[in-house]
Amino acid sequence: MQKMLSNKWVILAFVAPAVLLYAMVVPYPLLKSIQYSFYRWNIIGTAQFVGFQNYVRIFTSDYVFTTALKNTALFTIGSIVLQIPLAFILAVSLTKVTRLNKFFKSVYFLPCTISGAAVSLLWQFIYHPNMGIINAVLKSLGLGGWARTWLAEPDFALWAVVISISWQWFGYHMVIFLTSLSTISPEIFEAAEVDGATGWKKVWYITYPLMKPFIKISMILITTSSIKAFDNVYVLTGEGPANSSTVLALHMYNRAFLQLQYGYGAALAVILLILCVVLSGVLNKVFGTKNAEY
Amino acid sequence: MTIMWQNAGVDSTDNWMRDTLTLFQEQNPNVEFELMDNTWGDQYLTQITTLMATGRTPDVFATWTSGRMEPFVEAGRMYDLKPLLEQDPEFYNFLQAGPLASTTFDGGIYAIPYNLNGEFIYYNKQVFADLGLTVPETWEDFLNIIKTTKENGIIPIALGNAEIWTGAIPFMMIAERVGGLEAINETLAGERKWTDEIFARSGEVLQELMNMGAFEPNVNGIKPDEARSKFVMGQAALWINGTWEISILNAQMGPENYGIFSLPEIPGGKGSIDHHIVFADQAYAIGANSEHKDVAWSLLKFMFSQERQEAVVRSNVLPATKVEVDPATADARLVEALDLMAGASGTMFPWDIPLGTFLGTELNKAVQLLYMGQSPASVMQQFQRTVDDAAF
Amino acid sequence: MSSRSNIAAIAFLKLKRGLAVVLLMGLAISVLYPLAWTVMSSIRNPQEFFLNPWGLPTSINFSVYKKVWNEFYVGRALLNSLTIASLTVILSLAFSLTASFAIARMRWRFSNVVLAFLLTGLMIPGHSTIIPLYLTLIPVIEAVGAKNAILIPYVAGTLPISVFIISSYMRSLPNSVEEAAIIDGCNIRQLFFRIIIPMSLPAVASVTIFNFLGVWNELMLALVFLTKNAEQTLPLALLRFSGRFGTQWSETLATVSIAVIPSILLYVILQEKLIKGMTAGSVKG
């Protein structure tokens, strides 16, 4: 067996296609981007080497960068807090098969079949000051005084996006957790019951540790996609009002493509990349790489 | 050959362009077009810059003008049309000199402007009649309109500042009335600072209007099309926007139900009611490495022919050529706008065009801060810092 | 234990269950209502759209669907999207299943290095590399056309997440799988095709859905690569309805409604695979 599973030619044949394709498309443009981050370049003209100046400007005179960095952090934490516990609880409560549960599972998954841009269009109407459903509900509850122009409130605009994106994706993480629950063998639960574990106690001591690797997957997915978040913010608030809801990826896009400072945008992208690598590393440490075994 | 232009959604430009291509093909059956007209604004900019970066510029394409066009020309992606124009004086002469100036760089002419735009104030005639209001001639008249409409539960000025360039329009109008054209053009040329007191003063005037209730309190959360629909339905008295709105206002409320005026002079200010924001926004160019320059040029000549320019006027777009607009047959509002523009004693660009893509956006963001109630002096200081920093 | 406290306990349980169903239902409504709104608003009279946005439409008008299909080539975009998304999903599975198997189940020194290399892709903000990527692929675009060329970044882009999920899943399979297979006389090909792949179907289903949705809704690469009208995918077609003069809401929402159908169908088909197997296990527990 040992011999069969370490056959070099088989390994090569299995790994090479993926690695080659990937190497063709990902590392080279990435290195190019890192190179551009040392240039002043408007995409179309000739690039001019400026050393670390783009980085210096980001940290010294870019008043939007600080907001973007802070917002990206809040965005990530907010998305995790809103989605993971909800998805976990739903997955655990929905493991029992009844007709209704099947319905719930399908319904909760629906929003992530729609593009981020379309979801954001939809939420524009939900948050709308005059015709939006949130203000309408508040008014019908006699809480008209709480009604707001949600997307134009500097303190709320970012959370508006976090809520809409969580609405879109909680069902996806629920499905990841449901998939992982299927890998837990029922004997473990039976044994636990014999030991006197019931209800949420069982969930906390048995289900949660066994699902940890999948929670890690979800955490990493949410973290990396939050750090790269773009579509939803772009469509829903367009970084406004007055940059208050901007995030790093959007700031990068605005600078690189809309304000034609590609080199500067590339420098922002490099910072974004470093952030992603560091955070994924941290998550990996926190959750461990080894699966729980029973 | 490939042809690319900005899709403006529900717009007559798109129909005009498609008709033009069909007619051109009837005369030149050998020409095949590959269309790229799906995007607008930011996305169009992303597409066209990427194509240019890689030298895959379309054969004929739409561009912006002035500061927003400059990087494309500098990079050598656009074909100089001047020699072709000079060989054809009759055609050259048919184009208006003003708009052409905004596509001229270092003596070369790199695109032919398609439309002329003015930015004005529209008023709802029904609302004015109901409240006994007339077109304002003085600043006091203008303030009175705001007061009266407000008292009668009508929104004085509809504005959709969720798209920040719309909020910049009233500010630019006020700033001209306060500081005068000269000061503004000097500032745009970098000879004067944005911290000049005329801009802070203009911000204060804008905020005085806000405090009177001239705009809705949630003005930063409203999209331009909603603001427009309030104006159309008579829930708002005024609507500040460009002359490209004429075709859509005509369709939605009928040309007889609204009118156009220019912002009155502000007491103590240096501006004039006859100074307008006028600019050519869209222009058509030929890619520098196009393999079909002959066909491209004859297409441009066809687009700007007498026949197709008459169609431009029919679609209620202000032409950038010398095509005759007959007041008897042309749309009344189109004629009204053209008359206002013909009577101009001076014009300026909307500032975000000469400032270019980067600073133009930053300026519009700064103006949004004014709508959020921030102190004008500090907003302008911050903007000046951005300007200084961008010049490194 | 007295029967009274028994009744109380049952009542409490029922209450708890009832409360849970109410909460689940509430969540379901919060998901379904906006989606129903999307469809409803697309068939609503456009004038009514701003006036009575959340109520039931007073009149129903399907003509907008005909309009987007015929005049705005949504049908063509749908076909482009379907081709591109399906090809991406299939190619991506082929690449990632083999790679994951070698990484997760075979024994060699650099398996973790290769995995880490592939996973870097999770962290790369896509927008930042578009321009150099496009520059690299120009020869390919010119040779095979943008619609085929875009498959390269699409498939490569799906590899990190696919390998991540599939290899994690394969690692969670017990070691006894290979032992049993070898005792049964399987060779490596049989082990891969007959044993590991069937056992990994839940992961394959997750990855299929995730990749399909990702490519189906992808805008940025499509925007840069597929500039010609004839090549465009659904997310690009959607842009057509927004312009300087505002958004054509009925057309937009009708296109959104059309665009979700394939995704939902795919989920419904795969869900059986996904959840049937898994719940059969946990129902006893």
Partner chain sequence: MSSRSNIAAIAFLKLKRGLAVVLLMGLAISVLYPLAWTVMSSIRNPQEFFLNPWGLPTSINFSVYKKVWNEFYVGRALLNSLTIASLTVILSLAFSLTASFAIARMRWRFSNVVLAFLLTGLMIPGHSTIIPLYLTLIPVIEAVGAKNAILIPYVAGTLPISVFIISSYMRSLPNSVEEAAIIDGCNIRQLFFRIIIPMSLPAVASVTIFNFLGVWNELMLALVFLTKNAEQTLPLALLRFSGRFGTQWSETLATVSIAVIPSILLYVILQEKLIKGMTAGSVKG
Given for the second form:
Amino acid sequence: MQKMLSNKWVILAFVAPAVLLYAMVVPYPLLKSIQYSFYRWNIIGTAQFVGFQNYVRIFTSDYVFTTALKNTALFTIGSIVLQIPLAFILAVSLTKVTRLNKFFKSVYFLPCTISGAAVSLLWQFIYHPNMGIINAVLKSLGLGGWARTWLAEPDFALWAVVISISWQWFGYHMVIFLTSLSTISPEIFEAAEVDGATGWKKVWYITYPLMKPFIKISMILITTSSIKAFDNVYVLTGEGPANSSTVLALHMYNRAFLQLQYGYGAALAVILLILCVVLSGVLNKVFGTKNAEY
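The form predicted on its own, contrasted with the form predicted together with the partner chain above:
Shown below: the chain alone.
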């Protein structure tokens, strides 16, 4: 058995199906999308080569793109601000709690196992103006004037989606941070305590620097998923009201599959890809700390 597994042809035979499937699902469609971004095509008729015309239209005459780009930026920032600190605080807190640790970890991680559409339907009921728990709590506290139609008001719709997604995924990043904490030697904390570092000083000067590589991973995951966000926004708000919650992935979907401007939608997809790659590179650069110094 060992001799067979050391044979490169046997290894190739096992790996080839997975590589072939990956090539069919990821690189080929990606290259075809880049190709079609230079065409005008409604899927049904013949594709017409237009060069960079789709990209010129996006940046010069597509006002929805500008709105979607701004909303995507706010969506990304809001997701990072809500998820990273909460996940970090919970991870640090759970390292100090000895009883019911597994219970709390399971409870916080549970929303990650639910599909985005199901989570969005759940939050639709939470935000419901008449039956929703948020307005019900506000009214019970005598704050009925603060009650809103959360998903139908331009000032709140996007943030309502951000909160629902953050609720779904903060437990995922909490688990990442718990994993990073388990790799830190207890001797480091003992030495810090001897030097007088206690409480949140120990967290800020010891825990946080050693967790930076894992925080970088979480920030990249949140950033790329926020740029590609679609299902939660689509289910909760569609794209309204008045494009106030339209993000780039939803705008791409509308152009390509609802308005049958497939070439234009492909150009938007390429821009999404570039944004993901560039922002991932920027975050890698910003958090490119040298672990050796710790």
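Between two forms, the rigid core is defined as the largest C-alpha subset superposing within 1.5 Å. Numbering follows the first chain given and starts at 1. Please read all numbers here as calculations on a predicted model, not as lab measurements.
Undergrad: So, does G238 move by 2 Å or more at the CA between these two forms, with the core held fixed?
TA: For G238, whose C-alpha is compared between these two forms after core superposition, the shift is less than 2 Å.
Undergrad: Does A47 move appreciably between these two forms, meaning a CA displacement of 2 Å or more on the superposed rigid core?
TA: After core superposition, the displacement of the A47 C-alpha between these two forms stays below 2 Å, so no.
Undergrad: Verify the C-alpha shift of V26 between these two forms: is it 2 Å or more after superposing the core?
TA: Comparing forms between these two forms, the V26 CA shifts at least 2 Å.
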